[in-house]
Structures are given as C-alpha cells and as structure tokens.
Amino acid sequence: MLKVKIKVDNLNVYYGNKQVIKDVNMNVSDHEILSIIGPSKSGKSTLLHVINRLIDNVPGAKVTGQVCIDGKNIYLDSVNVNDLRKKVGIIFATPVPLPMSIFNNLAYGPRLHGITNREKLLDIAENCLRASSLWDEVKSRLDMSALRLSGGQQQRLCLARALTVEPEIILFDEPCSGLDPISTSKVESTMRELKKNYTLILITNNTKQAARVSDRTAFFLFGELIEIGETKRLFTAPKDKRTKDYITGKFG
C-alpha cells in the first residue's frame, strides 16, 4: 500500500466572501505524479498555493480544514513556513531564473543555507541540473546569464534550482503552457525521472499531457474535486458526465 504524504481533509478556502474551495477531500501518495486537470477559475493553482502557504500572502483569503504533509497540519501555529517552502517546491507557469550565472541561480538557495564552500555549491548544481535534464546542454557556460538560456532550458533551471534545497514535493503550475513540444517532452521526461525520488503535482490544462505523464488524475470544477482516480481509468471511464464532457472538449 502506498503511503500517504499529502492528505487534504475537508478544505475549503474564501478570497474574502468568495468560495474558491469548496469541502474538498484528497489524498497524494509519495513517489507518484498526480496531474490536475479543469477549467479556467476552479481552484487549481490556489491549491498549490494552500499546500506550500503562499496563500498565506493573499490579503483576505481564509483556509479552514486540514492539509497534512507526512501526518502534520501544516497550517498549526508551531509550524515554520520557511521550512515548510523549502519542503514543498512550486514551479510556475513562466519561467523565471534570476538576473545572474546559472551557477549563481543554482548556489542562490544553499548559500541562503549556510553552504558557502565552492566546490560543494558546484556538486549541487551539477547534480541538479542532471536531475532536471540540463546538465549536458550548460556544463561548459556555467558562468554565463541564466537569461541567455532558452525558455524550455529556463524553465529546467527553475526546476534545478528548486531542487537544490531538497525538496520532497514539487507542484508544477502549467509548467509547460509557454513552451514549445520539443522543450515540453524534455519536461515531461524530467517529472518521470523525479518520480523516483519526489511526489509530484502537475497543474494541467493540456489534458493529453496529463494522460501522458501522470498516475492518478484528478478533475475540478467550480472549486469542487469532482472525480480523482487512475489516470487511465479516469480517461476511459469517467465515473462523473461532468469529467467526461470535459475531457471530450465539450466544455471548458
């Protein structure tokens, strides 16, 4: 049986008056990749926001119910949010690489962490940009901008860069809506690889993707978890008419 690392209980979440969460009850197991597919404005990326706290910086939202990483609320007064970001990792949607050398993006966050010794901070960006599938294509300029790289390259040294402060999570937000096929498969092969060693949530509104890479898929709309099952099974046979109208195309 798999174990649990992520468990939603009951969650719902209000941008001051407004629901955009409604009683939704979920779980993530380690090690797998769970896509989540739906419609413009139904909760998605603010549930990637509740479950590594940045939702914590929205003026006037409000979260009641449990998220529970490793069998702990996270949302408890005693819990440190800088410690639980460095847990939970977030990729977004446009890549953003910070005004310096790859290298320098890739030692930002273990500097930040008291590693200071050169070679160590080189071990670690080269073992991350391995992980992210970008090691053989900048070895030899690490010293070069991070903003000279290609956007698909970019945004796999975000993914590097977030992976230099060991995570155990890593929430994808449409990390592949800017990107062109090629740089999107490069992607793709990467989160298959990470799976191995990280749990993974994608935020998808390509739903082949999402049929392509995940193991479990779960569909929402309105704020609502309508239907979370196999990824193959949820494709084929949707238990909802809700999921399979919007699989077919015929909204959304």
The other form holds:
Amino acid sequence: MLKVKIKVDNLNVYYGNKQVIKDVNMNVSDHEILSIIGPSKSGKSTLLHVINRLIDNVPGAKVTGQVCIDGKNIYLDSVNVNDLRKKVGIIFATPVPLPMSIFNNLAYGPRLHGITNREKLLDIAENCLRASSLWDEVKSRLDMSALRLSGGQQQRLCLARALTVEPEIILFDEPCSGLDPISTSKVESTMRELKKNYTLILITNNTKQAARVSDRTAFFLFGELIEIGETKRLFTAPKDKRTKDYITGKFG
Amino acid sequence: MNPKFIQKIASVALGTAMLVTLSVLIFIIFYILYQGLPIVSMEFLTTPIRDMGKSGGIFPTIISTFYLAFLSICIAAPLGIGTAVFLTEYTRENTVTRVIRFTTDCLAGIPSIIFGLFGFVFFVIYLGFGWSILAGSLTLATMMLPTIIRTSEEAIRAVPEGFREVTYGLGGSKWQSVTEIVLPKAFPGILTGIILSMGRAVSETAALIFTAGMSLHTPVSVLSSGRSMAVHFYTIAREGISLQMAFGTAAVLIVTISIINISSYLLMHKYMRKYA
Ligand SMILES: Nc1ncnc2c1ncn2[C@@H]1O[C@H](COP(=O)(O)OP(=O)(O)O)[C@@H](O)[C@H]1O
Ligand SMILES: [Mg+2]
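Next, report the structure of the form predicted in complex with the partner chain; the form predicted on its own has already been given.
Next comes the full complex, this chain leading.
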C-alpha cells in the first residue's frame, strides 16, 4: 500500500447556506495522479481550494471535517497558511502569467521567500522550466515578456512557476481547457514526468484525458463523491450507474 | 429615416461636439499664452514681486506653488493610497466601507471655499500653524484625498484577481500581493489620480487665500506664508493691479500644468510598456 499524502475526512463545504461539498471522504497517495471528473458546479474546484486553503479568501465560505496532508490537519490554527500554499501549488484553467519577463515570473515565488541571489534564481528558473518542458523553447529569451508566449507555453510557464517554490503537491484545475491538442499533449506528458517527484490532482472535463494520464479517478456529482478507483477500472467497469451515465455521455 | 442616414447624422453631431469642445479649449490656452508669454522672461521667473505685483517677477509664487503642491501630495498620496488599499484589499464590502465611500464622494463635491474655511479654523487657528505653507498644504491634502482614494480604488480593483491568487498560491502574504503585484500594476491609474489632484492644487485659490495667506515673499520654511501662482494671478487680476502681469502669471501656470501632465503621461507610458 502506498503512503497516503492527502486524507480527506467527512468534508463539508458551504458557501453561505449552500452546501457544495457533501461529506466527502477520500485519500490521495504519494506520487499518484488522481483525476477528478464530473459535471460543472460539482464542487471540484472548491475541493482544490480547500486543499490549499485559498478558500480562506472567499467571504462566507465554511469548511467542516478534516483535511490532512502528511498526517497533519491543515485547518489547525497552528498551521501557517503561507507554508501550506508553498507546499501545495495550483494551476488554473486560464494561465495567469504575471505582466513581467519570463525570468521574473519564475523568480517571483523564490523572491517572496527571501531568495535574492541571481545565480540561484537562474538555477531555479532553468530547473523548473526543464521540468515543465519549456526550457528549450524559451532559454534564449528569458527577458521577454511572459505575455508574449502562446497559450500553451503560458500554461507550462505557470506550471514551472508553481514548481519554483518546491511544492510537494500540485493541483491542476482544468489546465488544458483552453489549449490546442498539441499543447495539451505536452502538458500531459509533463504531468506524467512530474509524477516521479510530486503528487498530482487533475480536474478535467475531458474523460479521455483522465484515462490517459491518471492512476486513479474520482467522480464528483453535485458535491458528492460518487465513486473513486483505478482509472482503468472506473472507465471500463463503473460500479455506480451515475458514473456510467456520465462517462458514456448521458449527462452534460 | 433609414438607419444609415441616422448614423450619418449621429457622427456629424458627435464630431461637431468634439470640435466645439476642442476649439474652446485651444482658444483659451492660446489666448492666455498670446497675452501672457510676451512678458515672460528669465527675469520674470527669477525676480521678486515688486509694487504689489505691478512690476518685478513672480519668483516667490513659483516657489510657493512648488512647495504647496509637493507637500500636499506628500501628505495626501500615502493617506489616500493607504485608504484605498485598506478598502479594497483588507476589508470586505460592508456598511462601514460603504459609509466611507459615500462620505468620500460627498467630500469630492464640496466647494473648495468650505475646505478653506475648515483649514482656517482648524489648521491656522486651532493648531496654530498661522497662514503658512503647512496649513495650506494640509488643506489642499484634505481636498485631494477623495480623488486620490477613488481613483486608486478603481485602479486597484481593475487588477485581475488572478494576480493575487498567483501570489497566495506561491505562499506569499497579502502584504506581498499588495506591494509586489497590486500596487505596481495599479500604479498608472493611481498616478492619474495624483496628477489630477496636483492640477487641482496648483490651480486652487479660494482655499489657499484662507490658509496659506498672501505673503509676497518667498517662503523660507513650512511655517512661512506664501501665495501660489494662482492666488497671485487672482489677486492682481481682481484688484486691477496689472492685467499684463496677471496674464504672464497665467501663462506660466498653464505651461507648468502642461509640463506636469505631459511628463507624467510619458512616464506612465514607459512604465506601462515595461509592465505589459
Ligand atoms: N466564491 C463562491 N461563492 C459562492 N458560490 C460559489 C463560489 N465558488 C463556487 N460557488 C458555487 O459552488 C458550486 C461548486 O462550484 P465549483 O467548485 O466551482 O464546481 P466545479 O469546479 O465542479 O465546476 C457551484 O454551484 C458554484 O456556483
Ligand atoms: Mg471548476
């Protein structure tokens, strides 16, 4: 049995009076890629925001239950949110390159944590760009504005940027929804590479993508975790009828 | 009438409106420059006022204007930007923020003479600053605050939420998000507000007569009285001391305001290119 990296127990999330996550229990193992599929508004993004506590910034949001990373409850008062978020990177559907050079985008995170040595920053930038398979495309123009990169390159830049602060977990919220097939396959192969060193959670509205990259898949429907299991098994022999309906395209 | 015809009428009407506005503006500026520039010389700019303004130069008023504008910005900008950051980043929208915002809007609509009266009673008399650059600057600063707060607020709100999340996502604090991303990105908008208020400070008269006084001398400290170019212009024009000197002062004033605007525009442009 693999080591459990993230453990979610009896998780409930409310926005005001509206419950958007209903009693979810699940584990994510170290070094696995877990896909989360499900129709929109099922609470998938909310789950990611719970795991890195970005949800703290949402007015009116309430979280009950437990989320543990490496066995430690991340909602305890003693937990430093900034350290947690350093450990849990997140990539959004729309890439958000900062309006500065490629290099400065990559130096941004380390600088936030006090690293200022330029050699060191360059080193980090190179390593992370290599890890996100962007190095060869940008190595000669690190001083160019990041906004001039293509959409697919911007997404990989955001990935590289997330890697600069040495996270252990990376959350992807529909990272390929705006990308063309070639960029998508680059991002996917990068994710498979990253698996060696990181734990990955991937929300995708593309069931084929889930099938291609992930070890296990979880199916969410209207805030409930309907089914979680080996990706291959879940797609070939779903246990729940609703899962089957979703993957055969009977829901939106 | 067919839509094409209406479209034509609309564009002619709008074009005319634009032309009328523009020509009035250009007329005013050129008239003043035409009347005033001939007497503007190095001597006019660098010598003291003589005979109550009938002769001599306007050196003291240039210095006073500079002091007043500079000092009032130094007071109003940090307070205004700080308030805007607090309202946008550090509080959630609630009754208190709405009251603050409403009050700010009301303040923006108050005539400057009222600020002058307040400044006179509070800074000049109560705090005992007398008619001085300090009292004048503090009064100007209170007048500028609403503009600076509202323009800064808008500029800060226009910064995409995603930029903040990038900072948080990398483990940065709220303060880091504000100083590293939000303020730099909002800077052009904030600067616009500051320039607008600076223009207001440079051209203010009513509030300053009550608070900075009308001394003809060059101020030597923040507690000296001093008249700004606008006050000088107002006085010598109203009292019929010298229309020519008044126009000369006005011309210098207009050139000053243009220089402020053009240079800040260039600065902003350069900055935006760097950050885009
Ligand atoms: N900041 C928010 N405030 C209030 N409701 C929200 C907020 N974010 C999401 N929701 C609601 O929570 C539900 C789940 O949303 P989300 O987690 O984004 O689902 P998914 O990612 O599966 O599409 C939706 O009904 C959405 O409208
Ligand atoms: Mg979502």
